[in-house]
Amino acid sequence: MTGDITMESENYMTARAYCLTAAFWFAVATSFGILAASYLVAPDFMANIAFLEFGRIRPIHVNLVLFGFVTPGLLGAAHYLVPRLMQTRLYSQKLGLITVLLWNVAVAAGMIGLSLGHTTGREYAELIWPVKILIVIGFGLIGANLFLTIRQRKEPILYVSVWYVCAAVVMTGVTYFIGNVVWEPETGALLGISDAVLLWFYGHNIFGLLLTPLSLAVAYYVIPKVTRNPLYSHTLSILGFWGLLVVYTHIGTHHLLQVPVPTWLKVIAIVDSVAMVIPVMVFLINIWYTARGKLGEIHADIAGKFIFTGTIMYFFVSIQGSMMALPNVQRITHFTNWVIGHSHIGVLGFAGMISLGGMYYVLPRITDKPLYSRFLADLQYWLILIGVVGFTIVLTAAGLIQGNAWLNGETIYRVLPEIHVYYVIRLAIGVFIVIGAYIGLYNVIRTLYWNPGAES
């Protein structure tokens, strides 16, 4: 890895803006999440308030977590690490700030549209056409800024984190355009099975080609820094990079094993889903061997603790995902709370933890001051960890009850009372995550704007 170079904090205004964006929308997203969980406990909760109905709150929560919290948090770290690794300044802070503003306008407009009932009804692609255009433009501007930064670099070698960041921005921009059927502004969709195949090509790649590469980029940068160890293997890092891009792009159809899509497409999706073990384990072996013997240093560094925990969550969510692609397993797990638990491990436990860790790593370095409160960051870590683990246990149990009951022919109205207690526990656990999100927002704001320069 190349050495760091000295830069003024003003050269990181874009990274600061992304971190603030992520912290703010994380708090808002979890607020909507706890509201949605309340409906599952009490279906008449806030009944007849149209813009707060569950069918509108749920996609708002999902899109806010995806595009409001995790992605900006990872982009904040990316706009710090790419210039550092390239030993140059970001090509244009002005362009970066315009992009952040555009991104926030898109997220806010999308959420207002969903609350008013304007949706395409497609998973992770619910936003209305004008918002989708703004997001595509946003990816284009991000890519232009980063690639022009790389073009003016002083460091000739492209570290693997730069590979992952560039791949995430370029490939997501393309898959977002295709998966959201942007060329059909009236519907944002194709017809029939073709639309389902295209949707899940996009739906899975929004995680595999956006959140995953950005998360791995941050982990590859921060863990060697925190442990003061060189990366275990550059060869493994490149192998994992190409393995992810080649294998992950074909697995979306494992969401459609019960529908009449071509059998060969299902087979490819299942085989590649199982094969995902390869790039995942290549990355984990590389990063864990880099951290070997330095767990004390990781525990002592709040960013390292968040990110290393995220890599552990990556292991669990990936193994679980490979299992869920098997038809015999999916007969039980599909359309149940098991899948919801799986998504929370992946988005919050893996990408979310690394996003928070990346933010806590770059914040002191872009403000030239220590983090406002290490205690609050630690408290947030434990609240989020308890929430993710709790969600995993509770939702997995509820999903297995649902799946086995339906397999045995039980009706939905018989199953719902059986899992009601799990929904209550889920709601209680969600409070931990909401509190953690607001603590994080306070800590980030104080670090950026009202920081006396020493930890409280």
Given for the second form:
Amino acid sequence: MTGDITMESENYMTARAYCLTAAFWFAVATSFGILAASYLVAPDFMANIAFLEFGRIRPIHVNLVLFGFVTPGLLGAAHYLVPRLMQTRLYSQKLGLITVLLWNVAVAAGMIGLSLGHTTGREYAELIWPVKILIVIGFGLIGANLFLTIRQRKEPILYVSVWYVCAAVVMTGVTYFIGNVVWEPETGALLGISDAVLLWFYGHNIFGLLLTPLSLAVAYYVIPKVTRNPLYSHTLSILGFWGLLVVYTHIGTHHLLQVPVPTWLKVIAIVDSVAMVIPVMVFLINIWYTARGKLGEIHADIAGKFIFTGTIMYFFVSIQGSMMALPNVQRITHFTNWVIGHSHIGVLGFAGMISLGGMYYVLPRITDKPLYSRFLADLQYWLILIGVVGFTIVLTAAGLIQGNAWLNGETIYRVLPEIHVYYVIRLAIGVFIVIGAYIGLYNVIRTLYWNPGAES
Amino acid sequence: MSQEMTPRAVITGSLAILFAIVFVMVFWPHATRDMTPSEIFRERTAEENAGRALYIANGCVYCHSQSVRSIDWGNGAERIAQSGDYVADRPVLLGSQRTGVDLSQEGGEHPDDWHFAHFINPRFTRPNSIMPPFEYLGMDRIKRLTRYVQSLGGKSADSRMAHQDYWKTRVTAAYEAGPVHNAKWLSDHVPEGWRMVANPYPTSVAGLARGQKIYQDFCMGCHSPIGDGMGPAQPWIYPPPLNFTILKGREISGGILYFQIMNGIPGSAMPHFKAELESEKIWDVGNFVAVQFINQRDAGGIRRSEAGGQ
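If the structure you just shared is the form predicted on its own, then what does the corresponding form predicted in complex with its partner chain look like?
Let us now look at the entire complex, which starts with that chain.
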């Protein structure tokens, strides 16, 4: 991989734009998160400001994290690693930049819409119809640019990271279209209970077919690079890839185990949720064996550190997820803060960590300078690590209290005071994450624009 | 690296898997879904649908589920959700969190005025609530939202609403006839067996402290810290919350207080607490009210049926 055209930094304008996008929306998203967390502690704080009401900013927080921060961050890395692996340039920087611009317009418009109460009311599919169209077009443009890049490749063989990027863009483009019921502009929903089946098929695939494959693509690229080890097993990477696509797409209905949907759907969802252990462990064994004996190198490289931590979080969130699909476990965990803890360890601990790691891997290489501050990146790493682990512990505890109390017949109003202190601690821990996000934004901006560092 | 994993293989392979699974996991259940309405289903009115739009726009779905499970307790848990309940819902608002209560059967649990006070500030009627205030919606939209909430539960909600409306006129007439008549009417409302029962727990410092805690958590928003019925919810509620101090010398037994707290006073904003509070908690808060505001208690006394020789 020494092709000179792949080294020219002007060939990575799109990757830069994605990194900046991700760093910016990460800061905005966590700001909304901390505001929402503060409402749970003090519900009259900032009361009666319509566009900042809890029910309006919760989807803003969630959508910004998914589509503003994690996805663009991973796409930034993808727009670096696909051309590098294919020994060519990105097909069109202009198209790439237009896509980033369109993506940002869509995200901003979607968020303004949500704050004004324009929503479909379906989780992860809230955005209004014109914004959905923009995002579908966005996936189309990303796919076109990357596929044309692959088509002009000098390297005949596709590395596993490229499979994952291709699959993520294609499958999410289709899933997004179907899941958002784009052919129903008025409601963006189906009629009756099967709307919930579709919604959770789609909702879970945002993690399964977008965040996870892109994260795995980045990990498969960066971990061998950082450790200077070859990938442990090619066979495992094939098994993990197809296994993930087949198994992950079946499990969305595990959100509906306690709801009147057909039992066979629930059975498939439970069986496949447990079967998720296979693609997850296949990937982790592959990556961890690749890193075997090189943890010192990983510790020394900030990108490697973020990404390797992300793989550990992937282990925890996946095993936890398989457990949570068991009906006996879900009897306690469903509807509680346990699930919020689970989503934070998944989206921030796993995909978010890898997204940040991907950015920190790519940025020095596309700006030809070292990161503006390794110290700030390290500080951000620890703030986010403490934040996400703390979140998981606190919200899991709160969820267990809620779930067991409800099962024993204590009503919501009786249980609210019992979990109040956990909401307070969660708010405090959230401050770590917000500070981490703003430090990251500062570091990325300085790295891109005002970096006094020596040419590397 | 394998030669088989060509771009075409990756893309067609993933799409083939995706479409096969969409067919099985989404299309098939959708095509074969049962759209038979359940026995409690009814169509919503235009105003109720307008309220539902407000429910969606303001993100109520993120904290309130509309899906009762076989393991649930509390309001609405008498009826487990059926797919026939959702046949007119687009989108379906099942919810994924219970930061607040399940609303599947909320219709008719409270009269409208309770909801008005609750939407203005949820802590007016529910001091422990962490729901945002919705005063910013303005009264018109609060009323529309209330219509939707009162429709939840379909025909079951309608029968509960009819019960509320039936008693509303009576409870209002009793209030307007003056405190003497009102106090008597409220007591006569209680079955005689209950009226004869004294509070079985003796008055103790600990018991009063527990009662005060329950009072602060559940009662204070309407009845106020000093029991005069002038809590923050009062301006929205009619007939207004009861001023306990008018009850002195009217033979208000522990049993009367217990019965009214347990079952609420239909037609008024006084909800039932039988799902929220276990027996001893109701006795404790009743005794707290008797000692603190009525200044007349029968706690720990013998049952009147024994005293009266039955």
